[in-house]
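Next comes just one chain, in structure tokens: the form predicted on its own.
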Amino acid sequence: MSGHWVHSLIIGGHGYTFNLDTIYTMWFAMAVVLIFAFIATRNLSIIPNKLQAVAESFMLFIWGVLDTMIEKDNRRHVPLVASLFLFILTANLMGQLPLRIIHLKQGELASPTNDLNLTSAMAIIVLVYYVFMGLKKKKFKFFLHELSFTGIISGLVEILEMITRPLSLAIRLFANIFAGEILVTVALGVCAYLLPLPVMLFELLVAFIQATVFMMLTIAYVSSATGDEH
């Protein structure tokens, strides 16, 4: 696998670099999700068509997971959770498309989730969201449960855990997708006609599993931030 298609800019006297392949494939994945959502909800009816039935089944799946993991006011988290799952699943599956036939001067078009920058950005969004929701419900008690030595130590440990959570989210998704694309590339080099097929089929399963894991961990973090103390 080759590197990213890097573009450098000078903005305000400071140099910035952008992975254009990641940006373009990310926009494409976003467009696919938006178009699907628009078409699926365009002409809603009591008797759903096939696309509406798929969309309703997906929403029932999201609602079921939220109802299981979060006790109160769980439906307010649907926009974030559903958007993350659909975007990550679409982005992961893009790694199995024959985008490498589009030759670039640098890098190659692949899944945007094989870029640690993107997975880190999503993890930070999750971090900001569940910290905001926790502060909204528990105020200062979200960080400090009680004014004591034990409470202060527990608060510092929880702050450290908040820092490591997005790191684990970002690295887990990035590593699995990146490793899968390397396996496909190696299989293409060894036997381009037969060997890549089972690897690519396995990566389809991995794409769904990783999107589900990211979503489930996001819900778990929100649940721990907003749940009542016992």
Given for the second form:
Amino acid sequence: MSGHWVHSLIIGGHGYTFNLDTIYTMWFAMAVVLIFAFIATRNLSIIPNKLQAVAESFMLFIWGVLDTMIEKDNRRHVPLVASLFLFILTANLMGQLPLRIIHLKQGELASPTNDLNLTSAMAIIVLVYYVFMGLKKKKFKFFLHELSFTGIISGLVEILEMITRPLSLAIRLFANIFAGEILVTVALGVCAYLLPLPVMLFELLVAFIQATVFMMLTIAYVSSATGDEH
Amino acid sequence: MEELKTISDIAQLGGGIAIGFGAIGAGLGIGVATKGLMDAVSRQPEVAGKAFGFFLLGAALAEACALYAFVIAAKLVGLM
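For comparison with the form predicted on its own, produce the structure of the form predicted in complex with its partner chain.
Now the complete complex, all chains and molecules, led by this one.
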């Protein structure tokens, strides 16, 4: 692990740094998702071809999760949830591509999700989305359910959760991918060619699981924000 | 054996301690999740596939706690 390929820029008197490797790999992942979506949804037919079958199985999976966790009016969350799932899956799997062989001046081209900035950005999108959905559904009652002692305490806990939820979402995804890459590097040092293989296979599993976990937690947060009180 | 002299030496020790204690919690969590899976499958073998999916999710959530410790350890050791 040799850090990121950092580009510094001064805009209006403020210094900004850009992790260019993350940005390029993120664009690559976005392009892969876009091209997949474009090709898979062309020439839709009753008898699906292979790519359409794959896309349909993804959609059925996401619909199934949504149906189990949100009771009514759940199809409106599909755009955010499905794009998060597909993007995170693509980004995680990219870490196992031989893209890393390309040597940069500093850093390497690995998964974009091994950068805390990207995962934090996605977690903040989820935060804004579920707070917006909650405010739209329950108006001000989203913060304060009832004007009593327990109501105020639970409202404060709700505000505390607005910090802890995105924090845990971002760090969970980032740490899983980052730890996986370090694990591969360590295994490479112990016994090259032999030991990294099972670790990389395990990382393929982790990529799917983490994409699913991020999506399910997003749905759970939206569900708790828009659902009725229990 | 060299003595711990500088702050960074002690920080490396702290990184080791952090990931060790974090791993205890995650190990216990995954153990409890596996126990739950075994109970469910031995009681109702037909739900094995569905239960395994939930088990993987729960294990991933428990494992995340060790990875929070890993982030702290990586910060202390200087990987990040």
